[in-house]
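Next up: just one chain, as C-alpha cells, the form predicted alone.
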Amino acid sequence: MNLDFDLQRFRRLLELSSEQVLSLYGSLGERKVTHASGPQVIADRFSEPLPIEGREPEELLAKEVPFIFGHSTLNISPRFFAYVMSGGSQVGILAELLGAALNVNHAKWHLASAAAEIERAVIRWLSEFIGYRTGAGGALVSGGSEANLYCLRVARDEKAPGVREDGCRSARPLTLYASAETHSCINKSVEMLGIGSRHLRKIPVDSRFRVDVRKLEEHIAQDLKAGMQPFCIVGNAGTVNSGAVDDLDALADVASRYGLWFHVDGAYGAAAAAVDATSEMFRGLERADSIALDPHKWLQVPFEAGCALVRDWASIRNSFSYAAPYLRATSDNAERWDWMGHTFQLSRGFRALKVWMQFQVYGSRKLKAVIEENVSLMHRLGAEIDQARDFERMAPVPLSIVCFRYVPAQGPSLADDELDRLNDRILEECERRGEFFLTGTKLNGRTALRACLINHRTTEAETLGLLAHLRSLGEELTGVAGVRP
C-alpha cells in the first residue's frame, strides 16, 4: 500500500507547513520564551489511544501544529538564556528538510555515497575550524554526551588493551581524572564503559573554577601507588556551570608525563578556539588525543549535531570496526569509505548535511563573528553587574556564561541562605512569566543565576533587558525598590 499523496497535495502540505514555520519566525519577537501551562494540560492534549484510522494532514497542521509550537520552549528565541542551547538557524530547517526527504543510512557507501563522503569533510572541516590535527578522524553523533562517551570507549581501548574482549579487570582498575566541574555524562560514561563511577577522580578546582593541575598529579601518583591503571586525563574547554577553560597545556603535558590518554570536553567551548580574543586561552587543544564538540551549539547548527573528534582514524576504527557477513557486499573496497566501521550506529540519518550546508552558506567567518560577539556581549553583561549595586558577580567570564545573584541594595542585609532562596524565586518567576528564561547553578554551594549565550540573534538589546528584568523581579519579591547603577 503506498502512503505517498499526489505531487500536488504534497506541493500544498508542503506549503501549508511552511507558512507555519513563517509564522513562528515571523512572530519570534512577540512570543514568549517559556509557557505557563501546567503539565496535565499538555499530557491531556496528547492523551489520545491509539489512531486507528488517521486524520488529515491539512487538519493536523492546523490545530495540532499551533499548540506544539505555542507549548514549546523557544531556545530560538533572543531572549532565551538558559542551559547551553543555540538558535539554530533558517539554513539547518532547509538542511533537515532535504536530508528527511532522501532519508538515506549512511552506514554503508554504496547505501548512500554523498553523505559518507560529505560526513568526511565535515569532520575535516570541524578539525580545522578549531585548530586540531591534520588527519585527525571522528564521527558526527546526537551531541555532546555521545561525543564524551565515544571519545572515553576509543581511550580505554588504547590504554587497556584486551578490554574488547575481557572486559574491564578488577584486579587492576582503570581510572581516570576529571575536574569537580566536568560535565556529568562523564560519570554516565564510565559506568557505561564498565570502568565505574568509583574510580572517577573528580579533582578540585581552583579560584576561576579550572581544574588544580598539582593536586590532579598527586592523585595519579596515589593511584599508581596503589596499584590502579591510570589511562586518561579529561580537560574541560568551557565547563557547563560557569565557562571555565582548564589548563590544557598544562594537561597535556600532565598526560604525556604518564603515557595517559588526553581527552578534552569542548562540547560548548572549543568552537572559541577559531576566534582570535578567546583563542590564547585554548592553547594545548591541538595536543588532544580526542575532542568532544557540538555543531549544534556554537555553530548554530540544528539539533542533534554533535561530533568526537580523535586523533587519528585508525584509533576510531580499533574500537567499532566489526562486519557481521550480511554486511559484506562484494562491491566493498578501501576507496568505498563505510561509516559502519567507525562508529557503534548501524543506522546512521544524514546529520552530516545541515552541517555541511551551514558552512557552505555562511562560511567560517561569520560563524566565528557569532561566537566573537557573544563572547562581547556577555563580557559587557559581566560588567554592567560589575557596577550595580544590586547585582553580584559570582565567577570569572572567560566565554559567554555569566554567573551572578540578585543581591538587594536597599533594606536589611540578607545571609547568604536567604540570598540562595530570594535567587530561586527570581529564576522560578522568571521560567513562570516568560519574557526571558535562564537557569540557575550552584556555585560554592550558593544559588547563582546563570546566563549563557550561543544565540546568534541576540543583541545588547536583550541582554541589557534581561539584566532590567531580573531587577524587576527582584524588587517586586522583596517589596523594596532598588537603586539604579
Second form
Number of protein chains: 2
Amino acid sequence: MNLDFDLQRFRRLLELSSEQVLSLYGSLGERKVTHASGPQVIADRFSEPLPIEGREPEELLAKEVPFIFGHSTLNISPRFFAYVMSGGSQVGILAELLGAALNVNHAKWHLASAAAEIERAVIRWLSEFIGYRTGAGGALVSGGSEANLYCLRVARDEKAPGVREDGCRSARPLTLYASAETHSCINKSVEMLGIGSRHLRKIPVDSRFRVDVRKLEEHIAQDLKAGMQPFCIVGNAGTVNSGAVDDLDALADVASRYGLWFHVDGAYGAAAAAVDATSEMFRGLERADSIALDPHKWLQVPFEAGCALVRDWASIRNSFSYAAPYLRATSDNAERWDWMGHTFQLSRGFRALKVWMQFQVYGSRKLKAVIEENVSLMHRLGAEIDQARDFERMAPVPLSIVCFRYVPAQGPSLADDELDRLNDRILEECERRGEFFLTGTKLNGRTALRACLINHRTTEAETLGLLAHLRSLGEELTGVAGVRP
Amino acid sequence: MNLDFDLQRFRRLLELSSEQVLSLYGSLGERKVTHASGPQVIADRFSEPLPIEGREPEELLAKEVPFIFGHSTLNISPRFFAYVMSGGSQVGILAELLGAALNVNHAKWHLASAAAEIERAVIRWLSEFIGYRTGAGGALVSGGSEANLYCLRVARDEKAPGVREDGCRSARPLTLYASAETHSCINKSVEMLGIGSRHLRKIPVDSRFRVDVRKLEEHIAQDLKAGMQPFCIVGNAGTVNSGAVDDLDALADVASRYGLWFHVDGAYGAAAAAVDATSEMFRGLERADSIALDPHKWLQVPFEAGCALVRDWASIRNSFSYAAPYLRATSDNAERWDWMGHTFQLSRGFRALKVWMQFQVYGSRKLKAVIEENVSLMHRLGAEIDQARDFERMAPVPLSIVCFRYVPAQGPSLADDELDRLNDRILEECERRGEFFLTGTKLNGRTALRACLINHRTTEAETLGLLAHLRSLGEELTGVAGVRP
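Output the form predicted in complex with another copy of the chain next; the form predicted alone has already been displayed.
All chains and molecules follow, beginning with the one already shown.
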C-alpha cells in the first residue's frame, strides 16, 4: 500500500503548494492581519467525522488551503505587533520542505549524522552569537517553555544529586528566585519538575520592572534560615511584558555567593545581546549557567525553534543520559554523537536545518541588523508617544516592546478605570478590524496597549501607521461611543 | 532589513528545493539506506564558525543539500527496518511546506483559529481511529516521549491534588507500575516529574513479554502496606523490543480495583487497534485514562507528530490551565478555544496540518491498509524464519516486529555467547554496507536481530530481500572471519 504519488504528480503537487505560498506572500501587503469570522464558522468548517475514503490532494489544496490561510492571524504581516512573534523567513520555509522530505530522526548519529553535526554547529553558533561561552552545550527544543524547562531540569539535577532516582523528596524543599515579571513558563516548569510553584519566589521589581536584587538576596537568606534549599536564580533577559532586562551581573554575583545555579530566560531578548546598541544591558549573561533563547523569535526562524544553552555538556548528560553513570562522562567529541543522551525527546525532527540555513543565508550581520532596526523603530514609537498629547507611555523601552495607553487629549480627564475600559475597547476594535494587530497587558494593575516588534518585514511606515490607527480608533470610540459625556 | 526575496526569486528557490526533493524520491530505489562516511568527515564538513556574511541560497541548495541528503540514514527507504521509524508521506511534506509558510502560533484561538479547530478535529479523529472514547481530550506533541510525559503529568496532578503548588512532597511517595519491557521514556518522564525513577516498579513479564498482572497486583498491595501511594498503571500497547501488547483489560481491572490512573503507551502499537487483524489484542484500550500514540510512527506522518489522548478535557486543564481555579472548568466548547490552557508549550507550530491532511488525502481506509500489510509482511518474515534452518525466532510476532538470530546451519553448534558476537557483527556489517538497515536488541540477555516495519513503501520483495541479505552476511562472516574453527 505505497502511499507515494508518481513523480510527475508529486511535482505538480509541490508546484500547487508553492503557488499557494507565493500567493500568500505576494498579497501580504493587502491582507488583513486578523479575520472577522467567529468561532462557530471555523468550528463548523472542521467538524466533519474521520474521513474513510481519501480526497484528491489537488482538490484539498485548492479548496481548503485558501480557507486556512484566510482564517489565520498573520504574524508574518508587517502590521503585526501582538505578543512576541516573529515573521519567520522564506529560507526557513525551504528548510522545512527539505527537512520534511528527508524525515530523519535525530536521536542517534547513525540515523542522521549530517543532522547531528548540523545541530552541534547551530548550538555553537547561537552561543557565539549572544557572546556566551565557548564549549557550551545545549539542544534545540520546541520553544521558550521547553527551553526553560530543560535548563531548570539540568539545574535541579545538578543541585539535588539523587533527584532522578528519588524524586523531589529531599528534607529541605528546593526553592528558586525570579522577578514578579517572570514569564509563566517558569511557573509551569517548576510544576512539571515536581518542585511546586509555591517554592518559586516571586521577587518585587523596581520602577523599570527589573528584579530588586537586594530583596532577592534577603529572601534567599530567609529561606536558608527557614530550612529551605535555595538552588537557582532565574534572571530575565527581556521580560515579555515590557522587555525589562534584570541586572544579570548582580544576579550572577548573588548566585555565586550562595552557590546557586544561575539561569537566564532570554527566550525573547537574549538575541539582542548580539547587537551593539543593546549589548551593554546584558552584561553578566556570559556568567549564566544556562540560557533559554528562541530562534523562532528574534532570529526570524519559523515555529518551532527554541534553544536551551547550558555551560557544559556534562551537566546535560547528568540529566538526560541513560548510560550507566560510569559511562556518562563520554568525551564531548565522542566518535558518534548521539543526541538521545542530551535531550528529553528521543525521536526528534530536523529543526536544526532551518536555524542552520538561516545563519548560512542571512549571516549574523543581517540577523543583527533586523534586531537593531526593530529596537530603533520601537524607540521611535516610544518617542512619538512621548511627544503626543493623547498617548501616555507606561514603561521604559529597553528593547522592542512599548507599553502605552490612549488618553484623550480633549474633554474631561478620565479616571484610571475609565482609561482601562477605553483601552480595552481599542484593543478589541483593533483586532476586529484587522488592519493592525496588537495585544494588551497589565502594568501596575492598569491596561496597557503593548506593541512588540521582532519582525524583519516591519518598517517605519507600519510603525507610525499603528499609532495613527490607534489614535483614530480612540477618537472614534470616545466620540461615538460616548465615553466622554 | 526585510529578509524576503522578490517573488520571482522565491519561486525559483521553491522550485530548486522541490527539485532536490524530487530527485531524492526518484532515486529511493537505488540509494543506500546508510552511508559509509565516518564521524570525522561529517564533523569537519560542519565545523565552520558562525557565518557573518550570508551565502546565496541557490549555492547553498546546490552544494549542501545533496551532501546532507547523502549523509543521512534513509528511513524513508523501503529497505529500512531499524528502531521504530516510518517512511513519512509526501502529503506530510506538502503540509510542512504550507505550515512553515503560514507560520502561525497555535497558543491562542485569535492567533490561529483555523489551526486551533484543525487540531481539535485531529484529536477527535485519532481517538476515533483507535476506538477510544468520544469526547476525549488531548494534544499533539513532539513524539512518544512527550506524549507519555504529558499523560503521566495529568495522572500525577489528578491523583495528587496540590502537587502543582506543593511539589512531589507528599508523605506517601507516589508509585507506578509497568512491565520490565516498558520504554525508557516512562523512566525519563518519572524523573522529569519529580516522582523519581525508583518509584517506577518494573514488573516481570511472561514468556510472551507481557506484564505479569498477578505480580503487578501483588506489588501494589505490598506498596500500600509499606505506606506508598500507588497512583498509576502503565500498560504497553506494543513494546518497542518485540511488539508485545499487555493484557490491557486485566490492567484496567486492577487499576479500577485500586482507584489508579490507567495509562497506555501505544506510541508504536496503538494504531493497530484500528485494524481487524490485530484489534482483538487491544481489548481494554478503550478503558484507558490516557494513551500515548504517535502519528509519526504507524500513521506515516513525518517527524515530529506525537499525540497524547486523555479521557476528558477537564483533566487536561487541571494540569495545564493557568486560569484561576474557578475559571478552569470552562466548557469544552468555549467560544474561543485557546490551546495554551491544554498544553505545556505556549508557542506551538502548526503540526496539526500534516496529520489532518494525511487523513484527508489517504482516508482511514488506506492508513489501515498500510498497518495491515506491515503486520502481514512481518508475519510472513516470521514464518520464513521458522522454516529456515539457519535462523531462529526469539519472540512472538504480535505486531510488526520480528526478533531473531542467525544460527549457522552447518559446522559445530555455537554457544550463546558466540551467537551474540556473530549476530552483533552481522548488524555492524549490515549497517556498513547499507543495502538494508536493521538494529538489534537484547531478549533474555541475548542479542537479537530486530526487524520492525511501519513503512508504507516496503513490500514482500524488500522483506524477503532482508532475510536473504542477512543470510549471505552470516555465511560470509562464518566462512571468512572464522567464527567457526
